[in-house]
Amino acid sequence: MTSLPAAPLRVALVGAGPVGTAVALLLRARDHQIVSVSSRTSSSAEAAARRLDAPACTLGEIPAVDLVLIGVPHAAVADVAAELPGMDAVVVHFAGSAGIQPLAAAPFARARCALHPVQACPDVDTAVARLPGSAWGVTCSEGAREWAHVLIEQDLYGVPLDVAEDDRVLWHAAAVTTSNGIAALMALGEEMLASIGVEAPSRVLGPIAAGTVANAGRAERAALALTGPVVRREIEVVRQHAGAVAARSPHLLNGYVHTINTIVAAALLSGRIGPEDQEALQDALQTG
């Protein structure tokens, strides 16, 4: 088995997306050496580059280096990967739903791969502060799997799960849902309210939203910190909210139902409601 770089590491980003320029930070807080930053653009590669204090180049001029980060979208990785110049370096990415296969076209590459962090990285400065304490989804080709959840533990302070190559689409999946499902619910709750004149109804919904985020966190699975209507089986109270959203704000009541169903479905999975009580709260929503 190829032995695999020991720290520290002279390090290559290309691209300079939140969630690859802030490795990049938290492994030179660590002192690794990042010795080169690479972009779609010169002018990304150069904002990167002054943050990490190094050389801006093209993919051709990247030079020997012990760990390549590939920080760009799902779809650009593989055209990356076949891109760089061949070097004896362990190639990482970053995206979610795919795995080493992508990086098959890295020239003798000494590992690949696949480190994606389950945690919502608006910017770079959002990235540094959120990432460590999160989980990573790891794959790797064979005998790398101890060295990235060295790198995952030590340097990133994260939390490596182990995913196979084939589960990789649904461990991305359960991210996205949970992440951007809860922002559009607030969405919808935020539409609720200005529909009957409230203002900012972000700095209504949002400590309800945090709390709620904190309770499921804290339970030992979320839809054992449900609250509300669904789970105290009030029927006449959910028929009057779908009456209320059908009669102020018809156009949300789609999303409406649709969110009061999953509701219910993850009531009834945990055991929380019985097939009679979704029955009569399906029926709720439909009588409304």
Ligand SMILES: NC(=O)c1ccc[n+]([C@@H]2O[C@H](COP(=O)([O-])OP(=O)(O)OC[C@H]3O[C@@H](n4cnc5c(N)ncnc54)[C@H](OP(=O)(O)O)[C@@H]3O)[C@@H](O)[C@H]2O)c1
The other form holds:
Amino acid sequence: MTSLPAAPLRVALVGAGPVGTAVALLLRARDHQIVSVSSRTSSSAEAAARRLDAPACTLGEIPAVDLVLIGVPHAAVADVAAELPGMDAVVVHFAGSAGIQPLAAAPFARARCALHPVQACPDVDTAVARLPGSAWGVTCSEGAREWAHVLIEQDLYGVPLDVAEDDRVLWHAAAVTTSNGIAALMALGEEMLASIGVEAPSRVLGPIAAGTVANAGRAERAALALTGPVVRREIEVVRQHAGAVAARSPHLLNGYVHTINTIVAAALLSGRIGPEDQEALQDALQTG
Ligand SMILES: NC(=O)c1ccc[n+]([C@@H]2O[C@H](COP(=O)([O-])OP(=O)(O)OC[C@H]3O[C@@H](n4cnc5c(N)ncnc54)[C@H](OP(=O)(O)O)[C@@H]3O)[C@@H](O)[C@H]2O)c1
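Starting from the form predicted alone above, please write out the structure of the form predicted together with the named molecule.
Starting with the chain above, the whole complex follows.
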């Protein structure tokens, strides 16, 4: 801990995407100094550099800093780490399913940290607004864990959680299942409404989706927030739904059946329905 750099940190950003740029902006707001911005293209580097009021440069031109933020896609992290100039810095990446292994090639790094924000960041402004309060998966080289926790808690206003190197893939799978799953389920519902002529289906489904996420977030476990025909054991309603989807939107039937099976599995695991209900619901899906 004592050998790791203290605030204010001199920071280099590599990869001018939403997450890296937002983290750099949050650090800058806490009086850390962003001293360089690099990216694959000079146009991205220069745009982010303007926002960060820092010079743009190539990877090879990065000056000696305390902290290097590698904000590039997972597949590019190892190559970028290997191309960094050798320096006594903490090197960080943000990819979810990788631990510190892809940072092994960073020459002379003082410490290596994989810090994954569990948040959907489509653009810089959204990321700046939503990273505070988000959970971060933390995997660090020997002695850097506490330093990373302090950075996340005090400078990024996040919630650090330690994740073992070998657990990173499942950690990331959970985040993707939740975040992308919610959007994909809304897309399925929107298609059903569009097929009966509803013109702005997201206006119908947005509020119920937001309400459901809020209910699930407040519940001890999300399955306890399930409402609707599965947990009410309304077998005939499920049969009617399956029949209507098959007749009116057959291209959505596969997704619909998978979704109901996922709901049934969650209800069963949490004890809200029993095995006999599961059997009846699955029969309804097939005969609907
Ligand atoms: N976005 C999210 O919701 C989210 C959430 C959690 C974690 N993450 C992780 O955070 C990291 C950054 O994600 P992001 O969505 O902010 O950005 P991104 O769109 O994945 O990429 C950021 C930038 O990396 C640069 N880049 C791509 N390949 C490169 C290479 N081979 N060498 C150097 N630069 C390269 C690109 O720069 P140019 O524009 O110059 O081509 C791109 O703009 C990823 O590891 C991602 O998995 C993302």
